[in-house]
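Next up: a single chain in structure tokens, the form predicted on its own.
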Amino acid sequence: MATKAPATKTAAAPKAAKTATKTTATKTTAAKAAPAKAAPVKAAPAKAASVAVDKAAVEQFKASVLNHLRTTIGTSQEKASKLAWWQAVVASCNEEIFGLLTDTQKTHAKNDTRAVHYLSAEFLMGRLTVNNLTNLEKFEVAREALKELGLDINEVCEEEPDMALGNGGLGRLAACFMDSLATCNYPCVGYGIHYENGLFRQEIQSGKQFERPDSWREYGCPWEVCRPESVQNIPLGGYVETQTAPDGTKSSVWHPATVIKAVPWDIPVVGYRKSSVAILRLWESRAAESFNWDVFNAGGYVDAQAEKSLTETISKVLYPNDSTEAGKELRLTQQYFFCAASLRDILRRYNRTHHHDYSEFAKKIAIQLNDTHPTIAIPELMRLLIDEEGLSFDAAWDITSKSFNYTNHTLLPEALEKWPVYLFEKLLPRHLEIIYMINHNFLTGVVDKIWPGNNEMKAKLSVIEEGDCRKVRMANLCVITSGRVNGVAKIHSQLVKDDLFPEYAQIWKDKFCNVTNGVTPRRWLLSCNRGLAALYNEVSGKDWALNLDSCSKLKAYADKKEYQDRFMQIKYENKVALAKTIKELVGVDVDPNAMFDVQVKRLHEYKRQHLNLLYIMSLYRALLENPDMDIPSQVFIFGAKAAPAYTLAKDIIYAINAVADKVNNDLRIKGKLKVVFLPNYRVSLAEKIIPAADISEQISTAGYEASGTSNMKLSMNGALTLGTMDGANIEIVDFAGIENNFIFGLSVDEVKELKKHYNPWDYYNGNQELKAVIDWLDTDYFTPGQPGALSSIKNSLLNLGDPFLVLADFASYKEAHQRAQQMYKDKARWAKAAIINSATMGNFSSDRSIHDYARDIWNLKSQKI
């Protein structure tokens, strides 16, 4: 933890800061005389600290934009739409970005560098324009240039759709890691799928979630470049033939039923201050023969396109619904498709220098599996080395086991993928043979030596799960193969070792390690919270975005009124901006002076949005009984998508919206409580919500959240964590202080103990307030004319056993909220806590995470471009 600055330094603020705060202090004093509900006077200290802009650079950027508007976009200044202006801005940025990319690739090729290849089913990139301008240090230049052209940069950048390439924390983490890899100059390539429609675009109709295609690149994306020279052909299906050579040796020959074309699209990822440019390579699926002329000429106009349509489905949607047989098959095909294409690309790059000599492969290539989705890459690399490169099984295994590493992101059994053996027999028969061989060697060569004759242990550790439907355990295959296995927070990594894979940890004592997740401060503070970034520029110097630890200097001023006023003024302005967004999106008026309580993350029972909902309902009941309760006004803000087949999660969304509709229109509670569900939660919306949050809801059942990253983003922007001792919350509180956050609920060990005999009915019957709120769900109070429309939530909490202990933690959760309400009344105390939370988040930069991976897992060196 960063140490506190000496007392002598604390007393003296930087000169620039002193000057800037005089006006603020005066205006804040004047604001005291205003009524309690009045907005603070808008002194704008952050804006006062604007960056001096080079006029020549502004003119150059302006000329470039106008040139691209005419020659690239093909329109004129007089009739250009905002979309055209945005495309011209991107084209201007790309002039520099692709030059930097070429320099980066030349450096790596010249030095034959070791590189990491990050395989992930998701890369939640969001929008790139503001982030790239920031990393190129051209944002202020672009803003001024567009202003001189009569345009607002924020309005222009709003034209950019979010890249719909991920779902939640897993994908956003991968995007942060790409930013940090580029910024820290580590040689790397990210590999994933070029989803046409992403997860889905969420629409809320009558309070319910409906999924619509998120066609983010319907009209193209100016940031990406197609690389037809690197197209790969991916085999699928068919059968395996055993052939015998004249010398008696046997070999397996795979005869695939079909071949899919994998087309690469490259998205450059710009490092901060133009340090280097990394590549995110995404694979689009296409038919090898996209149109059957013979069928068309015979009159089969629709059938002529059938193969094309079927093949293109592979890269159509992120996480197809696998509750159906067709969905399972598509999902496994997706995983194999992008892993096979990526490995062929890795081998192509390697062989440009090493000419099929694989003795150096493991020294030059590190492959990181981001969760179990890319596990099929393991038998695919084995297959390529054995079947196509002619290596022996043992030689291929030696290379493979030295190349792969695995990050576990979850302890939930349903998220540890298991695929039916019959699907492998149908789609990947050769890979199944290889998996059987890996498993046989492991069970006979490793398990038998440690636990001789112990068939129960063999069954538990085997890659193949026996039963009515035999399955391939992908997580087991990852652990057996990988050189290192890491969790993503200290407590999670310990649970991975102790609870999830204890026998493997006994076999390989040094295989398991921890790398706590992080988020990039460039996007999640410098780009999205420019007011706070300006304050850090004054206090910490302008290099803090490269060394987030230096932000700890602000902690020395946490008790000083002028800094408290400035910090909270910045927060207030962010809340005003979010209030405007809320009004535009859902038509609800919210007071920026209210406490903004935020829970934004994937909708899942273990994340316990329904615990939050039960508390809101209890607070609403209390306000109905006493509208003059002495509590601050509160706005509860949700953003979440539920998986299309996850019925209860969708019911929770419906319940939140039903309660919101009733609460927001009830004049009896005098506006003291508002509830907002913002539809289609995504990166660009998060960038507006997170800087405005006062409370960060991190309320997962202890032991279930691997790490969390929204907790880091929110705390970095001055929100106080209201959460359990779970995931990275524990480490955040270690740095920011438990007294500056609101911790509640059962610990990991207490959860384990309680689950042995948990009966939710005991809590229901033992707490009359809780019982009344739960029973409310059975009525039509929130769903007029539809009694029982919300009863599925009650059913899950009582009849289905409340698997995530919502009722057990309710009383403690309520008490934590009461502590937060009391602190919020004390403006100075709250401001101090908010400053300390923001100033102590240096450890949660993704730069630190990437340095840990590079040092402890990848053995990777930074390369100056």
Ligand code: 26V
The other form holds:
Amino acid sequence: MATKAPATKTAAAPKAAKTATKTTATKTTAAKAAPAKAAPVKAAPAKAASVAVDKAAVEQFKASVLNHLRTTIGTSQEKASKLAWWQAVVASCNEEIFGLLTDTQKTHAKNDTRAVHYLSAEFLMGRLTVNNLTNLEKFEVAREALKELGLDINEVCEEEPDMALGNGGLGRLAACFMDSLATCNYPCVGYGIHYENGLFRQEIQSGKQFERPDSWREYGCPWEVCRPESVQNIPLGGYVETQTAPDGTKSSVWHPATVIKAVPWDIPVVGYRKSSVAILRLWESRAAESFNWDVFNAGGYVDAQAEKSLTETISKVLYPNDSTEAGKELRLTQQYFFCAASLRDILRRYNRTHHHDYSEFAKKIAIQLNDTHPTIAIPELMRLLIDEEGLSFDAAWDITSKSFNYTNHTLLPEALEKWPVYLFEKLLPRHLEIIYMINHNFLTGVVDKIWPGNNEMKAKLSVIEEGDCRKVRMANLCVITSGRVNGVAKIHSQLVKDDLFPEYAQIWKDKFCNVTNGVTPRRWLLSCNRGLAALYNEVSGKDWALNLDSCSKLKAYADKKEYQDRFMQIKYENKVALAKTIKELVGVDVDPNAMFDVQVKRLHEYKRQHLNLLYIMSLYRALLENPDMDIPSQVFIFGAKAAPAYTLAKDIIYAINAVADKVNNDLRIKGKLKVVFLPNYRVSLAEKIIPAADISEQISTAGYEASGTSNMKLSMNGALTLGTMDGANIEIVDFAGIENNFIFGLSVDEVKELKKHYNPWDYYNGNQELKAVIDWLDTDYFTPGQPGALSSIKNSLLNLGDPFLVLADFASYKEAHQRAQQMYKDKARWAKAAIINSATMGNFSSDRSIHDYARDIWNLKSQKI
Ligand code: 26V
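For comparison with the form predicted on its own, provide the form predicted together with the ligand.
All chains and molecules follow, beginning with the one already shown.
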């Protein structure tokens, strides 16, 4: 039967934020209310929070919001919608933010500081209001001010659309890095694309994913500022003319066919405690009007408009990670468009002080390529320096090769970008020439010297892949040019060096390095888990969000009942809040006392959501056989978007929903098992799910997940990792202890070995339970009247060879779950493990990652403002 959420005041209270303002006395009461062992936890009394905020600051904030409501938004307190209130809150924040921004920029200009320029096609910023208020140390003040105005801050902040300008891990990493760069006072600019539509909004209808446009700024985004004074004109297409000077020297002149206008939108990124304010500059494409006058004057009004809409299409939409070939041309245009605009911007700023003397360029400018997406920046910088600034090829190469660095984020062959040469000929003919030159110099000057006459080696290392359709290999161009190439977790960096680029590593043994990813503790702990943040304030002092290592102080209390109870009480309250969200979103009742098992990430076969699903099905079968089985109640929570053209990924979403529907409504299993697929997983939803998780599913086939970052967020919030020895999981359990997590499955080496002779049928035939659940997929049990609706999963696991070894890891995965269930029954043991996980994640603050980049890659100094 469906279990009801406890109808207490706490159960009804939205969000964990309430707990943050509790006094110590209240917390002790809460701790006393928490139960000792296995007994269901009672909800803590939701005492009115006594808030120690500065009264004068509250009055000031109130006055500012009311003033903006009237003078900026143009409405009144009586008429204002929640959206209007939110806009007024943002306007109030901006008063302070723009002052801080000016101070930051003045300091950097005065000192002519070296800066890093982070080029990324994706910045998954999410919502900014709570984060900015937190970083301005104004959250409590704002909450109180809004409360006095009769408003709930959480409800007001819910008005903000997510800035979903990224697909997943890579984009969110860029956003965390911006937060850390600003907080740690490193001079920087983030450059990207001002997509009109971010990653699609996912709707689930009858269990199936449908993609809808995400118009995040339909009603404007009050955080961004347009900077018309920094507009750039970007040439595209056309042909290259070779000119011969009287002295016989040849030069290339590019005659582009079109010019696109790049309009910059700046989003200030506020460092924690008003450290510095960084700028994220996103480029929007517009038609360069002047260019269409000819067509226009000739009476081609409609044609002129059509041309306009084509150029404006460039920043229209973010590409979902997709396996399709379609739309390639537009994607390459997007990449070139934002890189060209960013480089012109970099050069413009540099020349304000250096007046076209490029001898200092590499000293002042570091450029980081976030994956291969911005690789085209390499030939574009060469082109700008040669064609527009008059430098020689060698001088331009010297500067370019000292300025760029490249981060690799995946080993998946299908994700390594290769662009057909014909596309370059059509869109970027001059860049192609430059790429050929770079490649020629590399092959003759480097490869030939080490492997004389070895044409096979040349073909392998060349930037150009020969064949029917010649292609430009972007990763090769990155490695050849960059000063440093890094992977994003120790194991991944090792594989980048040993398996992906072994010959390059032989040529340049010091080029390759590792910087393990991190996540910002301001968003992923302080803002999203105010209950736990308050506990850290008490135990580690108020600076823990600047120095996450100091959270390790809580470890000393991991055995203490009082702290175990308090920690688990906070977790419980977060679970109550999530249970309420689940009810609102999908109408399913879940019991906050059940174990919350969470897998949130993009849907991909290598991430193996289907392994999780097969286990859930086996658990369901076991419960049907024995409904009184002695296991804790469990809620399996999924959040995942599938690339629109990735059919099997979509089938897996459908299967999860079909199983959920059946399981959640089966009275026979007495509510012991619930399955929830939360639609439209995004940053703001992650912030609600992660603080409530008991188990963090990190179950990729070893060797495939470069790092993972949800593993860090979940562990930080006290979830135990149930995962493989892959990506950053390895480093996480190194810090948190293997005994406090549930590690299973094949290792990277075992995967490599097994892949040589893998036959999934052996596992299918050798494990009756596994066979039964796989065969269940073929029936219409979960899809009544539609037998075969889930068969594509079975087909991939058996007939298509199970490329990600799901069947090979199944038994071990099940056994890991059994260990987790055992431990969960021992509340004290579980609490201890949860505390240790959270308290030992200091290494996974993105501040640490950024310090690593600054020291090992960018040679960048922090600048006090
Ligand atoms: C791209 C594509 C494009 C073609 C179809 C298949 C496919 C699959 C994956 C990708 C994503 C590549 C880049 C990426 O997002 N990597 C993620 O980067 C995170 C930040 O470093 C890291 O934590 C994740 O492990 C890694 O998958």
